[in-house]
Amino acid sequence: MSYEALRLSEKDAFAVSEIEKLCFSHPWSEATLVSEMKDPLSDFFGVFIEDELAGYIGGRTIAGETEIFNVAVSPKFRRKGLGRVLIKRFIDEARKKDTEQIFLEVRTSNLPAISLYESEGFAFCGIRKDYYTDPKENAILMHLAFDGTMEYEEWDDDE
């Protein structure tokens, strides 16, 4: 089956939040989420199975730079491909920007995010120490330029 993300608006913050909750310890306020979808500079998509948000991406665009802010799929619809879907939509999206970079965090032991990502070209940058709660956990930065510039090192998850 073929899904299509599509672009999301404050409408959707109430179902965008009800998949923070199911898939982060600190999901973020659908207050929040509206006023993120609200700004121009922000942009979200989801992706629908049977008229129910399955799951979304969003992000913001400054000055030539992307930044994912998150990433999540209801539990109930992993393993269908969504994730990789939402992020060939953010990035031919951010391209259109003329972004020259996308830059993510994910936790070190998030194994499938991390392999999806760096099969979409995405690669170890930097780690951020106890960047994550609940549990204490530090982040991986990946990177992915479109101009092919940046110089990677391999990450080790013991550091």
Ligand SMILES: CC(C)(COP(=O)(O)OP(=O)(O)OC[C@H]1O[C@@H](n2cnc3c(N)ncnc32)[C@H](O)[C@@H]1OP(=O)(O)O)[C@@H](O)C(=O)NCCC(=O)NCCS
Contents of the next structure:
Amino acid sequence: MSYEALRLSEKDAFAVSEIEKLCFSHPWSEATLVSEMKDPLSDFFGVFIEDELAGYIGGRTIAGETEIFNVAVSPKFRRKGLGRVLIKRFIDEARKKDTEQIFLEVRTSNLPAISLYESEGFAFCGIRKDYYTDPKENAILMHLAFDGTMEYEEWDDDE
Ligand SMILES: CC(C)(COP(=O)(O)OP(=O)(O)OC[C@H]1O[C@@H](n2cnc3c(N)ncnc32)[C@H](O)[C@@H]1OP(=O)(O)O)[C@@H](O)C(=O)NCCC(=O)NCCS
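Alt. form predicted together with the ligand, vs. the form predicted alone above:
All chains and molecules follow, beginning with the one already shown.
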């Protein structure tokens, strides 16, 4: 079965917040999501299965750099290719913008997500020490550079 990632708007914030609660120890609230989704610099996409939001991705482009806030798929819909559909759509949209690279952070233990990002061309570019809480953990900083270089402007591994 093939899935399509559609652009989301603030009217989808509640459904996104439900996925957040299922997936993260510090889920974004519906109010925060509404505010982010209204931001013209942000892009949110989701895959629906039988009218239910099954997964989403969100991020923002500022001053030539794109950041992915989060990608999450409801546990019952995992391992069906949705995460890949979501990240591919996000990358495609970012390519259309005046952006040089996409950044994201991921828990060092999050092998499913790291594997997904690597397979879509993201590379390691730094560590953010104790970036996460509940549980406390370092973040791996990854990026996808559209010109194919491995250069990046900011990386502080003493943080
Ligand atoms: C990471 C996440 C979004 C992947 O979503 P998904 O729809 O299950 O992923 P897909 O089915 O599209 O799989 C794509 C690739 O991801 C990797 N992957 C996904 N789940 C994996 C697992 N349990 N173990 C190892 N690799 C995994 C594989 O490389 C996979 O490719 P393959 O199927 O060719 O092996 C999902 O596990 C999730 O929502 N996790 C919780 C939220 C989270 O941690 N988000 C990332 C925050 S940085």
